[in-house]
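Next up is one chain by itself, shown in structure tokens, the form predicted alone.
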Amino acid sequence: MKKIGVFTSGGDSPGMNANVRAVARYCIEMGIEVVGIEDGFTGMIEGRIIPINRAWTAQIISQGGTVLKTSRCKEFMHIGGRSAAAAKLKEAGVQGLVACGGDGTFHGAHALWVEHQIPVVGTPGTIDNDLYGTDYTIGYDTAINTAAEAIDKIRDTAASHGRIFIIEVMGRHAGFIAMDVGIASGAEYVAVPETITNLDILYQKILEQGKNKRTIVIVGEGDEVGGATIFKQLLKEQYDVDAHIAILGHIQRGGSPTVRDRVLATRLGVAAVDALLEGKTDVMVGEINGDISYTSFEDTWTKRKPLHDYLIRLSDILA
């Protein structure tokens, strides 16, 4: 393999850059050439291929965001976009290509493979947490550090006036960021997609507090309730409680990532260009108990990630 390329796909994550500079340094290393490909998918089919060097990463690790940009291409979902995309990659002799990106970005990488036999490795990158075949995605302990320092912001002014605050983090389909934040910040109630939410223990946890007393609540965007806002607007209609709410939203993406995402997102990198010349397509790179794993891409999206019991446990006994 003599050339290889490398995007980011979907939302972004802190972390990314690191992973670029990774596959791009040792590519660089084995003695070969590495291209980046502009917008994901977007770039992939308007033939936006750019060559990398060892002075174009000398600043990205400490960046968020992904300097080679991201987008959500609807054209891919379409076989014309693929062909063009496919096209596009083989004019510009590309032999395999490494995808930062979570389970849209996988789908695609999929297609690529099935349909036109271009080899494809995955790294997660999700703040998320929610594919599965690796214990930690890329960006998930800057999104949660992140969360977990706006929430202690928070928790002064609600002990300041007294006042019950419903804090939204993000998690569409899976509930780490709430459980890992809420047990970090010592929240009365966490409520995620994995757990039925009962809105009866979440009253009695706001009396045992006092109802002109800090409450701090801990919602996952995804939970079958909805967000804070409806149960701000639930809790008032049934049980006339006033809440204040705060919705963290993309805060949550940004910033620049931690050591641990850093390191993850290096290692990840580098096996993923180990995958590619060991033959390796159509998987994501992940890292379970401290070793390097392979997950085939499909598997990442039919097979559910579980949030750990004895999280749940916790989170219930220590509120």
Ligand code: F6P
Contents of the next structure:
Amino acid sequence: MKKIGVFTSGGDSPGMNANVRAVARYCIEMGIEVVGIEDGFTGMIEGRIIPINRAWTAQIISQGGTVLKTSRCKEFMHIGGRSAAAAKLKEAGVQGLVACGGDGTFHGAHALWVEHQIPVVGTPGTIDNDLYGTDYTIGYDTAINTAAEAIDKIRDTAASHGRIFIIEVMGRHAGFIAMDVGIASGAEYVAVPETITNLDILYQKILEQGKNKRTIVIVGEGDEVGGATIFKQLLKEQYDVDAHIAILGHIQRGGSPTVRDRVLATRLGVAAVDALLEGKTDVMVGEINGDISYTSFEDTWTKRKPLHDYLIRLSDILA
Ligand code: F6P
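Let's compare: the form predicted alone is above, so bring in the form predicted together with the ligand.
Every component of the complex follows; first up is the chain already shown.
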């Protein structure tokens, strides 16, 4: 393989730049030309392919977001969009790709391999940690630390006023962020899509807080009841309880990556290039129990990574 392309796609996550840097520097070390594709699949369709050298990667390891930029590309969901992208890649002499993103990215990468035989290896880049085939995704550690810091601040003011706060964190389909930050911030109740939310139990927890009343409730945005706004409304309607809400939103996606995210991103970037050189394709590289793992793209979205039962029990017992 003489030329490898790297791109980031879908929702950005802290550590994507460290991942691109590792891919680029390792390729250069191995005597392979490396190019970056701007704006994910959108830039691929438009042929926005730029050369990357060592100097280009200087300073990016500590930067949040993605300097290659990203997109959620509707055109790539159609066969015509993918054909256009494949033609641009072939024209540029790209013989293999490293795709950093989540399940949407891997759907596109899988199609590129099946329809156009362009080898692609993925690296898990999403704050949600919801990809089967890796213990942690790139960006997750930064996101939970950002969220925990924000929640600690809300707790201060909640305690001062004796208020009930419902704090919504990201996680469209999974409650990893909610559960970890719930435990880390000593929340009284954590609502996640993996468990059935019981508002009567939540109300009991609020009552148990007694006179002080300070209650922290963490809601994962994918919870079956809804987001923080719905919780506030239901608490009022069903129990005559007044609560404040805070939706942490995209603050969780930004910021300089933590050391853990930088190291994971670096290790997986190198592993992705090695995988391509070994002839692997249509797989995501991940880290399971400290070892590099390979999971077919299809398994990353068809198999569900479970939220460990012991975490759910811990949050119940210690709340
Ligand atoms: O990156 C994953 C995620 O943060 C989800 O938790 C969230 O629902 C979604 O992205 C929102 O992304 P966007 O605003 O880019 O559509």
